[in-house]
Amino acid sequence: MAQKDWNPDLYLKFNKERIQPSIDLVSRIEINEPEKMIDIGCGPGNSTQILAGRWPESKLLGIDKSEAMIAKAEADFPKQKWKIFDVEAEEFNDSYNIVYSNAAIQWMGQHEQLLKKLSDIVKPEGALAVQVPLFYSMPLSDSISRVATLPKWQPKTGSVDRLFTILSSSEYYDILSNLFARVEMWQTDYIHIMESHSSILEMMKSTGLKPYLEKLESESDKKEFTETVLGEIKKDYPMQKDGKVLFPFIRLFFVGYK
């Protein structure tokens, strides 16, 4: 089954617990006056919009696979450039100043050869910023998990195993270290303040639980399932006393100088 395209109104929901990082990450960028700057797979915009706002006489680039993505980001940031490309599929015609991806390139594969593709098109002196979800070190990895390959799930959702590529820090390290004359690197753990287990749930259900509610085709096993996916969320996120419930996001960040 081909994977459907992305809802952007979901996505940005939560654009509060997804754009910090984002400007963790901008913050941290040590290059001064870029000329061109790419944004890969800006999603509908909101990130790239850090880099806009650091970086507002540059010239900038947001692509991304999902046509729904960038027509939503084409309707809300007219005046920016945005362009419908596939990353693992297609070859780049340009070089940059500043290569970025925040959260996006754990849905592609194959990290090693990805990172020495985007490498090539980074500028001398120029830098590759990016962030990647440790989706695997989190609970809430386990609670889908746990889910998926129960036997009434299993023959259809347990073939998500490996939903993300995510490669450890020092794995990401060697692969860096070859390609750039300065890697830094840092782990962040957001502690997301929600309103209740059912907004863990929701924030997941435009990324992590994407692919596997495709899987299922009917409507009632989408709720089943996802009703199931909640009660497990339930166990590994004590909610607090207040009624609301901590769920804590790590983050990795590599930026790697040319």
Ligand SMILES: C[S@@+](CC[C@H](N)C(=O)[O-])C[C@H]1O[C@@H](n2cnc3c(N)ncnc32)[C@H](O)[C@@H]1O
Second form
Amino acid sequence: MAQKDWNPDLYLKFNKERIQPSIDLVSRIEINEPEKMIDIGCGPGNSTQILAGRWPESKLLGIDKSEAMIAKAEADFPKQKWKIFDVEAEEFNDSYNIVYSNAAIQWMGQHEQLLKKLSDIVKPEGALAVQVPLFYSMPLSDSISRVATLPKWQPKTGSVDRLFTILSSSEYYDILSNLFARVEMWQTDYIHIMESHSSILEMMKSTGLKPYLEKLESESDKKEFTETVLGEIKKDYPMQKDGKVLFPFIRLFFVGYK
Ligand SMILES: C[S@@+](CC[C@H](N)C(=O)[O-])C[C@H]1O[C@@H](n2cnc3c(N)ncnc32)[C@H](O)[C@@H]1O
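Condition change, the form predicted on its own to the form predicted together with the ligand:
Shown next: the complete complex, the earlier chain at its head.
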């Protein structure tokens, strides 16, 4: 499905929640002094900064297929190298000691082929380090799906269901163990403490909800759809005594070493 471009400012509104997995992933990569690194699906370049911070001497390239994301990365981090590049459609012509991707491969299909393609650009003794949000294990995906498949919205948003490609840890292990000498995997349930149910909706507008909203043309339809999703979120995520809402967000990490 052709997607509209990303909104980097909306995406960065929840940077605190989005950046911690990058920090956790980078901190567990066991590679000393990598010469070259690449951030696949780098977005606005924030997750890239975690790599740059740990290995400031290394050559680093951030790639993303979104023009808006790369423009934001170039504006905010002009000293670093950025490139518009579609991982699914284009071929790489270089190799890296660390190939890293935070919260991006779920937007790409065919993970067996994709991981082979990424493994092929890892240098000997290098690593592939990836984090994927386990969106379909979260009640939120049901909240959205219930609304998207209502008779009113089904003709437009019904086809968006299961948009993301996310495999199980067992499926990823079987793919990775064929490509790498050693594999590490772990899963973390980040419990985001949100100001309100609307904050969950706001955080998801730039990611999980984005493909659904793109299917709706009028502003009034978008508003009605998001308000109905908000009602479902309220059923799935109870409010705490102080009015805040806990939003558990499960993420799967893996690192393959050549
Ligand atoms: C949720 S953002 C993650 C951004 C960043 N890595 C972070 O951790 O904040 C996902 C990014 O993947 C990019 N993306 C999706 N499909 C892609 C593809 N085929 N090639 C390159 N980038 C892609 C999107 O444009 C988007 O910027």
